[in-house]
Structures are given as C-alpha cells and as structure tokens.
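Below you'll find only one chain, the form predicted alone, shown as structure tokens.
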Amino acid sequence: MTPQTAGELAATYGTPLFVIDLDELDLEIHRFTDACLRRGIAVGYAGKAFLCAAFAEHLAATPLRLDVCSLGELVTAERGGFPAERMYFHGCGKTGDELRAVVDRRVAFDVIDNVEELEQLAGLASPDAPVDVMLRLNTGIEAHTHAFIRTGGENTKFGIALDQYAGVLTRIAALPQLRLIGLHAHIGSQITEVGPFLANLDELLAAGDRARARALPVAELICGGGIGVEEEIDDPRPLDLDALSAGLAARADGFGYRLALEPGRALVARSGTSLYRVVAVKTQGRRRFVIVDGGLTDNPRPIIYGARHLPEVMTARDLGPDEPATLVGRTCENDEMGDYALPRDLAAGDLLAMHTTGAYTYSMASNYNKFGRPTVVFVRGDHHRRVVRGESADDVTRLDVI
C-alpha cells in the first residue's frame, strides 16, 4: 500500500480503519490450492481468523472449505452465500442451537470435540437421516509455540484424549444416527517446522486404521493448520508450504485416506493493514510514546500474544531519522503494541499502516471503552469498498434496556 492509497482510504472511510487486499488475498489462496490441491489435500479456511459476509462471498468462488465454530459465523457464512456442503462445523462448547444447525444440515458434517457434544448431537440425530460427524483427537503432540494459541497436549482444553479414544469409538460405533466419517487434529499456530504436523499426522494414520478396524467409514484425516505467518510481508516465510504438503502425503500414500489442511491466519495475515492517526506523542522519562486511535479494541494479538506488526510511516512529508517509540493504544490500558523505530519528528495527525494484520485483529474485536468497531475495506488495484461498517456510539450502546 502506497502513502497516496493509505492517505484516501483514511480520508474516505476514517481510521481506525481495517483493510484486506483482495490481489494479495488470492495470491495466498492459489498459493494454498497449487501446493495442496495437486496432492490431494483439501484446503478449509479457518473462519475465525476474519469473516465478514463479503468475505465468505469471495471464498464461495474459490475452490476453499471453510469452517465455522458459532452460530454467528454459520449465518454470516450463510448471507455470503457459501455452500453449506463445503462448510463445517468447530467448537468445544458448543450449544443445542448449533447441534441443531448441523442435524439441519446447514453445514456437510460437524467435528465432534467431548464425549458431551458425543451425547447432544446423537440425541437430536435420526438413524433415519445419519449425520457425518469427525472426532478431533488431542493427540499430545505440542506445538512450541506461545502457550495460549497451542492446541494440543495435555495443558489444552481441546479434543479427545488418546487414552479416551477407544471408549469413543465403542460408543459411536453403537449410535446409527452418526457416522464416523474422519478425524482431526490441530496442534497450535505459528508452527515453523513440517515435523510437529508429520508427527500428528502418524497418530492420526493410526487412530484412523484402529477407527477402520470396527468397521467404521473414516476417509479423511484434517491434519489442522497454524502454519507459520512472517511479521513482515519481505521477510522469508517461516514454513515452506509446498515441503509440507509434499512431507504429509509421503507420509499418508498407501494408507488410503483423503488429507486436508485448514490455515486461518496463514491465508488472510499477508492480506491485511491497519491504518491510524497518531493522537499524541509523549515522552515518560526515557521513553517516547506515540499514541494511536486504535489500539487493544482493533488488535488485541500484540498484548495477549506478544504478537508485532511492523508500522509504516504514511505520511507523504519528511519526518527526519527514526528513533526508538513504543506504540500504543488510547484505552485505559497499557496496551502496548510494540517497541519500533519510528521517527523523531512523529506528530499528531500522522498516518501509519501496521501490516499483516489480516487474521485475529478485527475478529477479536471489542467495544472495551466502548469504541466502535472499526470500519473493514477491500482493496483490489485502485478500487476500494466498504463491506463492513464501522460502529458509532449509537451503535455500542444498542443494546442497552432501560
């Protein structure tokens, strides 16, 4: 994104203000598609790590799955006009309206995460009508990543233990209104190495052949996603997608099983900026702070994950040599986004651009303070449209019964 773009975006719709780049956003899904799709491997976008009804439009004329883990994301999906045979359905918790939801078969089939849900969803089924279910497994292998966004292992609330498994199996195999037709398994994000997803994808193989041996229809094996998303969109990739593609079906061929993957913030991160107007600049002592219009309520990544996104200065005027700042937001927190070299002569009503921050920012959203959510734009070339408006403080307090 050029100054002059940055520059007309916030003039036109205001800041904070939350961009996807449709022409970068489809370079990642071919780049998806090539590496996997040639190999077998199914690809599912993650919808939580940003959905819009707009955006599920443009995913339906892609060749992506997608999965959803709320009603909420289900009906935004639905409006976009997604197919409900190439959606399906996430959640550890997930409530009788969204069991109902897949016993509708308002998505192709549901991953099953607790012996609970087990029970629920068998309950509403019908042996006359089979719905397709998957297991997610915990399969113990963890990710060596930040403690909050790893998915598997022992310290993770997600799936159904190894040890479980067998007990699992005995009761969905009595259970004629479910159909056991594949397993999952995520084990966290940011994952920079092929061998964790390899090593997960052997106790998948195996819990698939023991699922198979009581004669139970497994023909799929999601191998999950939270492949690794460079800081900056110059710098190297973390993870070389095509070697994982290539590792996971060596490693699945002659086992006869169909793979999937499903990257969230791999697919959408590259394609996202954040613009904001500096408000203030300050020093505290020996630190400068330059204070932005956004802040935890647009971006929460950087305070919970210790997530950065580089900024850029965009601001067309000369703005001498950088020194150190840290960037912040304007809620009543400190929450800081990151120590960066910005420069020295930084002022209010500057412009700057955080990048990569496509996935886990706009969908983790808040009204803390009671800001409005920020307004989300796609950019393709020169053209650029509104497809989610941003929230006024009428809207904030729309809700409230007096």
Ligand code: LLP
Second form
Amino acid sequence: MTPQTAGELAATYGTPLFVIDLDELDLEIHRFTDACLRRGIAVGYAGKAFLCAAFAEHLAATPLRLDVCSLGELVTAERGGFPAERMYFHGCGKTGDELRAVVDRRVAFDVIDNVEELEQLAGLASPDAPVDVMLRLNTGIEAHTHAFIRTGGENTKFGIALDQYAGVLTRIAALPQLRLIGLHAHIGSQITEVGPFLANLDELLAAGDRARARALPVAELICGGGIGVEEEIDDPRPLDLDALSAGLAARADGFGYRLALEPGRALVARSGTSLYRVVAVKTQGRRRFVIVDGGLTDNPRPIIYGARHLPEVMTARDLGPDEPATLVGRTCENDEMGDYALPRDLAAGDLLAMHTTGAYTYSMASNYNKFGRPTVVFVRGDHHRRVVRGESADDVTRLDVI
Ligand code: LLP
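Having seen the form predicted alone, could you give me the form predicted in complex with the named molecule?
Every component of the complex follows; first up is the chain already shown.
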C-alpha cells in the first residue's frame, strides 16, 4: 500500500481501519487453486480466519469451498450468497441449532468432532434422508508450532482419538441416517514444514482403509489447514505450496481418495493491512512508546501468540532516522504490539500500516474497554468500498437491557 492510498483510506473511513486488498487476495486464491486443483486436491477456506458477507460473496465466485464453525459464520456466508453445497460445518461443541442447520442441508456435510455430536446428529437426522458426515480424527501428529494454535497431538481437545476410532466406526455403520463420506485431521496452524502434513496423511490413509474395510463409503480425506505464512513481508515464504500439494498427491496416489486442504491464514493473511494513527509518543525510563488508536481489541495476536506484524510509516514527510520504539495500543492493558525501529520524529497524527494482518485479527477482535471494532474496507486498484461498518458507542451498547 502506498502512503497516498493509506492517507486517502484513513481520511475517508477513519482509523483504526482494516483493509483487504482484493488483488492480493485473488493472487493467493489463484496460488492455491493452481497448486491444488490440478492435482485433484480440493481447497476449502477456513472462515474463522476472516469472514464478512462481502468476503463470502467474493469467495462464492471462486472454486473454493468454505468451512464454517458456527451459526454466525454460516449466516454470514449465506448473506453473501455462498452456496450450501460448497460449505461444511466444523467445531468441537456444536449446538442443537448448528446441528439442525446440517440436517436442513444448509451445508453439504458435517465434520463430527466427538461421540456426543455423532449421537445428537443421529437423533436429528432421518434414515429417509441420510446426512453426509466426516469424522475429525486426532491422528496424534504434532506440528511444531505455538501451543495455543496446536490442534493435533494427544494433549489437545480436538477430534476422535485413534484408539476410539474402531468403536465409532462400528456405531456409525449401524446408523442409516448418517453416511460417512470422509475423514478429516487438522494438526495445527502456522506450520512451516511439509513433513507433518505427510505424516498426518499417512494416518488418514490408514484410517480410511479401516473404514472401507467395513464398507463405509469414505471417499475424501481433508488434511486440514495450517499452512504457515512469513511474519514480515520481506521474509521468504516459509512453506512451498507446490511442494506440499505435490507431496500430498504423490503420497495418496493409487489409494483412490480425493484429498482436500482447508487453509485460513495462508489465503487471507497477506491481503490484510491494519491502519492506525499515532495518538501519542512518550519516553519512560529507557523506552520510547508509540501509542496508536487501536491495539489488543482489533489485533490480539501479538499479546496472545507473541506474533509480529511489521509496521510501516505511511506519512509522507521526513521523520528522521529510525530509533527503537515499542508499539502499543490504547487499551487499559500493557498491549504491546512489538519492538520495532520507527522514525525518531514520529508524532501524534502520523499514519502507520501494520502488514499481514488479514488472518485472525478482525475475526478475533473484541469490544474490550467498550471500543468499537474497526471499519472493514475492500480495495481493488484505485477503488475502495466499505464492507463492514465500524462500531460506534451505540453499537457496543445495543445489546444492553435495562
Ligand atoms: N481447519 C480447522 C479445523 C481449524 O481449526 C483451523 C484453524 C483451520 C482449518 C485453518 O487453519 P489455518 O490455515 O488458518 O492455520 N488464532 C490463531 C489461529 C487459530 C487457528 C484455529 N484453527 C492465530 O491467530 O494464529
């Protein structure tokens, strides 16, 4: 983003502002479809990374599927006109309403996380109109990533453990209202090596054959998402998509399954930028703090995961040489967003862009301190349009009952 564009966006919509560059997004979508579809690997976008109705509308025009994990995500996708037959439901604690949405065919299939969900869904579905399901397995494969974003391995809550799998197969084979069409295993997020994906696929292939041995119609194996992205825009890409999809396709060759991936971060992270205005600069002790008009509420990732999102100055004036600074938000917390080199003369009113914030920032935003969540804007070339309103004080109090 050029300083000129950033200035125009900030002047038009205010700050903090969450910007998605559709050209960048389309480039990443194309990278995935190019690397995967021609090898017969389906790609589903994990909506939890970022979703709004206009985004779902944009995806509807691509070959991507969509993984939703709540009624909120489902309704958002429906408002964007995303077709039911390309959606599927995830989640490890689905509500009755969510399972009813599956039975009502508002999605193509459900990914069952646990035995309780299996029984509840079986109770809602009818043998006259069997519901397509997959089983989410905990294949025991651990990816070397932050503990909070690791979802495979024996110490995590997700999926059906392999030692319970045989019992679940027996049960599902006795339920004519459920049709087991596939298996799924997502082992974590921000993975930077191909190896764990291949090890996970090996487990899925073995599990698929155990299901087929019981004449269950397992046709697809979803190898999860988790494809890592670089932290700083100039870093090399940490995982080669082509190597990943070629590796997966080669490993599954001859087994007769359709494969799928479900990336969230790698599809959307790079297209997102957060724009902030500096509200104050102060030096306390030996530290220089640059306070911006957002923070923990619109990007909790630095605090939760120690994530870094490189800030770039978008003010078109000479601000002197870079000096160490700690970037902080304006919440009543030590919401440090990282230590960076920022210009000596940076001052209130200057504009900063934080890069690669497309994934898990807006979608994890909160109303802490009763701050409103930011406006979301789509940019394509010189054109921009607001796709989500920023929340006002009225918005953040609209649910109060007195
Ligand atoms: N599939 C399932 C079942 C998932 O749970 C997730 C993410 C994905 C796919 C997509 O994973 P991705 O390709 O985006 O890595 N809030 C954390 C990330 C949590 C990921 C949760 N599950 C962060 O900000 O890093």
